[in-house]
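Here you get one chain, nothing else, as structure tokens; it is the form predicted alone.
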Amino acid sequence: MNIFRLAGDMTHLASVLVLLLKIHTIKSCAGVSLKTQELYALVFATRYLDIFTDFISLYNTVMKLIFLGSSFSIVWYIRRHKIVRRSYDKDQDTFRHYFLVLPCLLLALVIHEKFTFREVMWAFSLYLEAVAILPQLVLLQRTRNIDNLTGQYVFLLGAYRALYILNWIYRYFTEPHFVHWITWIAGLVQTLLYADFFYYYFESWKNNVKLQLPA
């Protein structure tokens, strides 16, 4: 554990809490992509297959449970909650997210660290996480009018991955033989997808105007 890893984890946790706060308190999921949330639920379900078999630390187990529970809770809220689901903009959230799943699975079957079920699923979760934000970004571009909590949620998600890149750089120079190309490349791709959003987010913050993405 180092300061960059801890900051990344806390930023990731903050992003989830911001989204849950919006959904639970305001009873609205306006501007939130169900497609992205379903992809994240699949990411965590396939990444944390070891949660009940391999104990690393209490911190590690608690964080896994939080991300699993929160991701499926968000999907349930949007799909099933009698009030929240009314605010879901199904007509705008039309990105065909299932087209992302199969290519990521095929890539995981070809490029992985070890050909075992768990390792292939781990690689799959990394590849899928790298592109899971795409439906959300497309939805924000279509709706353009982005509320503060949704904007903060996406910003914190991008910041979490950027902090993890700093964590990897730190570990590369401080730990011998620390090389994880699959994780690094997937994380870099994921961070680059946020670049355009980051630009407009900081522009809106600097000029004190409402965040809008170009159509």
Contents of the next structure:
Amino acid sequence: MNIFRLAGDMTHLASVLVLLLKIHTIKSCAGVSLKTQELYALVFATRYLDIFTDFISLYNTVMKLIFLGSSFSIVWYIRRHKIVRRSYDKDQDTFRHYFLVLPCLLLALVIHEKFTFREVMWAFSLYLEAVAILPQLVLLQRTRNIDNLTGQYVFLLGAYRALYILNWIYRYFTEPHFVHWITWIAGLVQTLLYADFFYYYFESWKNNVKLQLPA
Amino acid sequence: DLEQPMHDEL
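Give me the form predicted together with its partner chain now, not the form predicted alone.
Complete assembly follows, chain above in first position.
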């Protein structure tokens, strides 16, 4: 474990807590894309298949349970909770996220570390996570006034993967044979997708104006 | 055979 990875995990944890806080306290999911949340639930479900078979550390297991629990409960809240679901603007959240799942699955069947079910699912979860934010970014472009919590959620979600890139650089130089091209390239693509969001997020913070993404 | 690559990151 290194500081970059710990900071990345904490930032990721903060992003899901910010979103859970928003949905649970103000009982609203306005501006939140259900499709991105469903994709993330699928990402964790396919990435943490080894949660009960390989014990790495208490930290690792606890964090996996938190990410699984939070992502599925957020999907439940937006789909089922009688008050929250009313604030979900489904006619704005129209990204065809199923069109993201299949190409990621096909790519995982072609490019993986080892042709086993677990490894193909692992690669699938990395490719899917790289594009999972797209429905949310599209929704933000359509949402005129993005509330602070949603903006913070997306920012933290992007920042966590950027911190992971620093972690991979650190581990590459400190651990022999630490090479994971699939993870690195997927993580880089994922972070680059946030580039324009980061720009507008920083601009709005610097000029102290409401965050708005150009359509 | 090579044991399953251990993914120790989240």
